[in-house]
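Read the single chain below, which is given as structure tokens and is the form predicted alone.
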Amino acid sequence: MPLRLTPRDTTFFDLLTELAQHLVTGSNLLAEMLGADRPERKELAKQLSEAEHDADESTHSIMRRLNQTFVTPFDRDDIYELTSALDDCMDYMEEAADLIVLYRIGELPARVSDQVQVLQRAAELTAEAMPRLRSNLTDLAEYWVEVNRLENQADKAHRKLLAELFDNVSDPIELMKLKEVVEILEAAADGFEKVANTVETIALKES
């Protein structure tokens, strides 16, 4: 870790933090989502939608730090780029829970729950790892490379749901509305790498 002379706002890892969490309670409500009836479905959208306007606050805190601190504790751009990459998983969740219940889609494929775990473990190991980004960056190494992981298992499971959709479903107007649901679901594994690759980013700057 290169030698700093300047004092750094810690702040920023609180928020980074608090960020994370709301993730957690994202993918759990929307894993709860998957084993729901229609009408406790739309409470657990609703609270997720509730969360994911939580993250939103916790985003705009972050920017607004940003914009009035001169020294952060990494790069600038860097924290603007993690900060809106967490974001964006929460809004992917947050989209695919509102068209479950929107669509009025019945019974979900059992794949979908693959789907939704790997969101459950990437957003716990990033909610895990945003405090110790104060601390050496590189033993961080683990993480990126297990949400890495995770999202090449995604990715497997989101090829055969696609492969099991078309086999299985007749009616086009509701392969049509699964397809979105799952594709979403996958948009926001890919957005847990990109948080992951962006926290690598930085610890090869600072190392």
The other form holds:
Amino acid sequence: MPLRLTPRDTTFFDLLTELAQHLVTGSNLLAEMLGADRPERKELAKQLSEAEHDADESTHSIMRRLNQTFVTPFDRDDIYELTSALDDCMDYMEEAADLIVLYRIGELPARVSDQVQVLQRAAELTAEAMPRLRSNLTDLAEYWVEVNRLENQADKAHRKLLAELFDNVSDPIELMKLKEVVEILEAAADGFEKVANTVETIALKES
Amino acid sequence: MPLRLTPRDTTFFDLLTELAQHLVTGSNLLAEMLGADRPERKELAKQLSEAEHDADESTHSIMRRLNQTFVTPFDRDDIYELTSALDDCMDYMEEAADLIVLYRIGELPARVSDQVQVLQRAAELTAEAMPRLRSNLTDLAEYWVEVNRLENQADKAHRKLLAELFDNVSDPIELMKLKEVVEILEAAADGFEKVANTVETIALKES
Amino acid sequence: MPLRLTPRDTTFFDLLTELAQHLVTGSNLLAEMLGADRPERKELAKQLSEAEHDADESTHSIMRRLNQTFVTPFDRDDIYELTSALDDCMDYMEEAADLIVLYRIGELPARVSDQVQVLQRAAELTAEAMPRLRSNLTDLAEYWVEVNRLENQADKAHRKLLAELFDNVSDPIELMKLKEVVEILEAAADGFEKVANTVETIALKES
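Provide the structure of the form predicted in complex with another copy of the chain, given the form predicted alone shown above.
So here's everything in the complex, that chain up top.
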């Protein structure tokens, strides 16, 4: 084992990167679901549920290490926040996928694809950012600015989409189903913003 | 006053146990409500509202003590988290009971009883766990594993129940009422999981 | 620059006061919207959105300063909590205003005015309380007791309003729209309570 010049535990970065990569997998499966037919959707939702289990494992590994490590690379509470926020993103994506299947939702409005594209982009940016927490944190400004921009865009699109649903879906029960899925996707986008804000907090404290 | 060998304040454990016992009372009243007729439900909801006031008192006592005590038995923030999470469980149960009365809900689907049984079991386990925070924390592993298992089960049951409501309740207004009650009960189950996770965090830090 | 007898940074108080004043502006615009016709509502919602941007600026200033200041007037996490809670209040008010316009909601039930009056009163009390964080904190007890009282009152009114909506609005889609607005207003009232509770926590720690 090579000499460690710093007591900081690098495996936190590996675990956070691993967790964020499960979110990339999850968001891609969700995107695939939208265009799929019902039996395919069921299969994809199952895969997303497995990705969510993997993310849970990563989350538990981080939490356990966090509670048992004396010297953490950043403020303990910030790592906790970051991990919880990443885990929440995954839970929302899995919940959305599950409800699309359980509610036997048919074709989804085009703007839902826009929502999911934001999640895919945010997940990619997050997975790229995690290993870079190890080195120069100020370089990450581009990442958190971009995720905040994406979330603002998603928020505006989400409200337009809600108004559209109320205008175009005349069956109230169908409307309730779609509204719930759309709101869970919005919560996932909020989750990615929370991740980015926590990274910003960490960077500002370290600077 | 006997000699204290430790500066740790044992009354935190007493107050947390007291608070958790109000949750047992609350969950039992909620279970009773399900099978009751309308006038009985109103009376039981009133009793649950009183239990919620009692829980509020316990919560405020803990918070006041927490902010005024220099040496706390565990990390101050963890006691805060634990207390808030217990208080949230009670608030959700009281809200569910109140809405069942206010919305004049008739018979509730059988799966709602399953939800409430999970709450009763989680409340019992929690009330048993609180006094044991005082001594060997690792013995509590069984408790938090069991509450997590219960919550996972409740989560799956909750989604099936939602799908069932959408399939079987044709009146959208009735559906909205039931969906709201069911979701508040799910939030209560999540609350018990949060309590258990905080206990796990405390135990891992102390081990 | 005059001699500072204390290293405490007074600008936190100025910034928190500024942020709270944006909430006063926001709540007043919201109140004006209720009685306005559709084109006026659109204009007022735009002004509220600008107030929300201003609040965002104040929030970011506080967060940046918080992360870069070594000595903060109170516990760093409590200032963070307080700022986030103030920002959340504003976000909810802006969201409610936006949805009233987007959903083209007609006349709102009288109890909604009661909800918004609570927000106006809570915002005023909060804006008066912020500069007083600088000096004698125990004097603030009246403030947090009053906001808690207001929120309890708002909570009861909110549930009655929900029951009323279910009784009186026969179009489920109209009901869904109104219910969403009403629940966001209730979340705003909860937000003001959270602000008051954080002030109480700060005061108890300092006493």
